[in-house]
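The chain that follows stands alone, in the form predicted alone, written as structure tokens.
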Amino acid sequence: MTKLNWGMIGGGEGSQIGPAHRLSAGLDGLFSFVAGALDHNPEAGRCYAQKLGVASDRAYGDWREMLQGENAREDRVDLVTVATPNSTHFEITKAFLESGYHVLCEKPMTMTVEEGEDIVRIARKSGKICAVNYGYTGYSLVRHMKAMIARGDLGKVRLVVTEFAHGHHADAADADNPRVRWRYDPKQAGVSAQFADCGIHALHMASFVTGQEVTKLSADCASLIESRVLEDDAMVNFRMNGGTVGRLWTSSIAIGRQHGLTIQVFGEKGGLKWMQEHPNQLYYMPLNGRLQTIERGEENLSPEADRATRVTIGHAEGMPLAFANIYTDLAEVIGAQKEGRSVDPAANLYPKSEDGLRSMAAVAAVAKSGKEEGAWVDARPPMFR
């Protein structure tokens, strides 16, 4: 397959997420990093892009300049990654989709459900990919977990329990730290803080592995550092369209927890458990059987797991390699469109704009339920009801 041209908006020098995207996009030699508008400071963005090897005429000062510049080129980018502050995702993603570009947007895809529905409509009308970076679904054993559930190894899924809890915002003295403060400011973060930041990863993971969508939920939200307007801890009960019951805990004040993304699925015939901090093992307990440890990279796993495995068994695979699997999926789908061929089914697992929309509907539902003392709220986007 011919190498695809890739561009990035945001993710400049000092960014937390930018290096992970650049490493992931370049890992398999499927994308060339050819264009970027990397910083809110135009000159800093241009300089850093050139430092990373981008030609001076494609090192742009802002995303509008990048859109105009790429539109004028025959070799314009095939895929644009949007890694800017949350409040800008909708405007940038919409503009590039409408101009005929494929887009990978960091989560959350938008700030409101209405914006999310607009993105879904635009992506469908344009025929372009709008992917959302729920990158943890790129882990090999998460994909094997999904395959096991789909082929019926657990029977009917009864219960899913998922967490994303850390303690990195537990210090009240950080109230004025700009890297922390914006997350709990409604003007910048929207209606939710911790759930919108981390909880939607856990909720999307539940839908991804079970193949079910959340229909309604009940939330208990708390701001345990009193100066915060938005929540730093939430417990969410939910129901899924296949009859599965769900439990989710997310927190940013859980001192001693580092990353904390964990998912357990319990069915009629067995249970599964996976932890992002120990991604090489998937624990499987068949009904009336013995606990089994499935190792990433071992023989006789699913095609989905095999395709997402990069190094031999016993060696650690981390977050950038999971992200790289999302980029590999996108390269396969974009390449198939260009070449007029069928897509490898094991590659059609990247999170889509519909997933981003469902997440925003869940964020709105959690905020509403939290204000109504845990009332059960419809969690579906209006266009999917």
Ligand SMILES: NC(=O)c1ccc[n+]([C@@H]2O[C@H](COP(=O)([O-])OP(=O)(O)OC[C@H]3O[C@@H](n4cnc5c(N)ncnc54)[C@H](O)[C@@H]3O)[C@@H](O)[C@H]2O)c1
Given for the second form:
Amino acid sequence: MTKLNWGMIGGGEGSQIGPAHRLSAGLDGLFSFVAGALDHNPEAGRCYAQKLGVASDRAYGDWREMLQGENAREDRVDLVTVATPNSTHFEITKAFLESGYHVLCEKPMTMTVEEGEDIVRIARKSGKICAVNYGYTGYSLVRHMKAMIARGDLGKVRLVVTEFAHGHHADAADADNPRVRWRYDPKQAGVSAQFADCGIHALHMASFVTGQEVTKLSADCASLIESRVLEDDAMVNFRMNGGTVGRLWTSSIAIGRQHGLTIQVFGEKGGLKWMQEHPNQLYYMPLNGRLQTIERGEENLSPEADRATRVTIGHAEGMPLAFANIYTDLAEVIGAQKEGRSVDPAANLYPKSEDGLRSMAAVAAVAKSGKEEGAWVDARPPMFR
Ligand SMILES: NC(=O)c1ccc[n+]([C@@H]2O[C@H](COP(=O)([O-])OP(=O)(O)OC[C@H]3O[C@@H](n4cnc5c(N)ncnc54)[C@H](O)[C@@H]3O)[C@@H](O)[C@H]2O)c1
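Having looked at the form predicted alone, could you now put up the form predicted together with the named molecule?
Below is the whole assembly, all chains and molecules, this chain first.
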């Protein structure tokens, strides 16, 4: 496969998610990191990109300069990752898609449902990929969970229970910490804080593993640190289009919880449980059977799981390798487009702009339902109703 050119916007020195993207994109030798506008401070961005090996003429001061610079080149980047703060995702993603680039955008894809619909339309019109980084769906055993459910191991899925609850904003003193405060301020964060930041990972995971879409939801949102305007805790009940009932808890004040993403699926013939902090084990309980631990890398897993695993059983694979599976999928799809060959259908598991839009509709629905004391609200984007 041709090695692809990759560029990044955001993810500057000291950023949280930038290093994970660089590790993931570089892991399988499918992408070369050749361009970047990495920082809100142009000089810091240029310096850091060069420190990471980007040539000086492609170490850009800002994303507009990068777009102009890359447009002028024959060897322009094939894929751009947008890892800037949320409020900038829409304009950057839109601009790059419209100029004919494939984009992997961090979540949340946009700030509003309308912007999300725009991105879906633009991506469809341009024929370019707009992926959204629900990177936890790249884990081998999450893909195995999806495969087991699709082949009927659980029978009809009755219930999905998912959580993304951590305790990292639990200190009341953080109410005045500028690095935390903005997240709970509607002027900067939009209509939702914790659900838009973490809850959407859990909700997307529920759709990914069950193959069903969320149709409606009812939310109880709370600001447990009282000075916060937006929620730091939410309990969301939802329904899916295949008849599955869903429960989701998300929190940022759950002291003692670290990352806290877990998913359990209960069907008529069995149950499954997976936890992001222990991603190399999947727990399977067949009805009237015995609890089984499925290990990542063991024999006779699904092709989807095998394709998403690199090291042998008993050696932990973690988050950057899960993200790398999203990059591997994208490399296959982009490579096939460039080379005019058919795409390996197994690469079609990466999250798409339609998923990003569904999340934005869920965010809007949670905010509305939360304000209306848990009223059930349509959670589908208007363009998919
Ligand atoms: N998918 C995941 O699991 C996951 C995890 C963490 C964060 N995220 C998302 O990634 C994004 C970034 O989060 P983070 O925690 O790394 O933030 P951060 O504040 O740690 O880093 C943001 C980086 O973007 C740079 N930046 C800001 N504005 C810019 C601009 N206009 N042009 C270029 N660079 C700019 C900053 O200088 C900084 O280097 C957010 O949207 C967040 O929701 C996703």
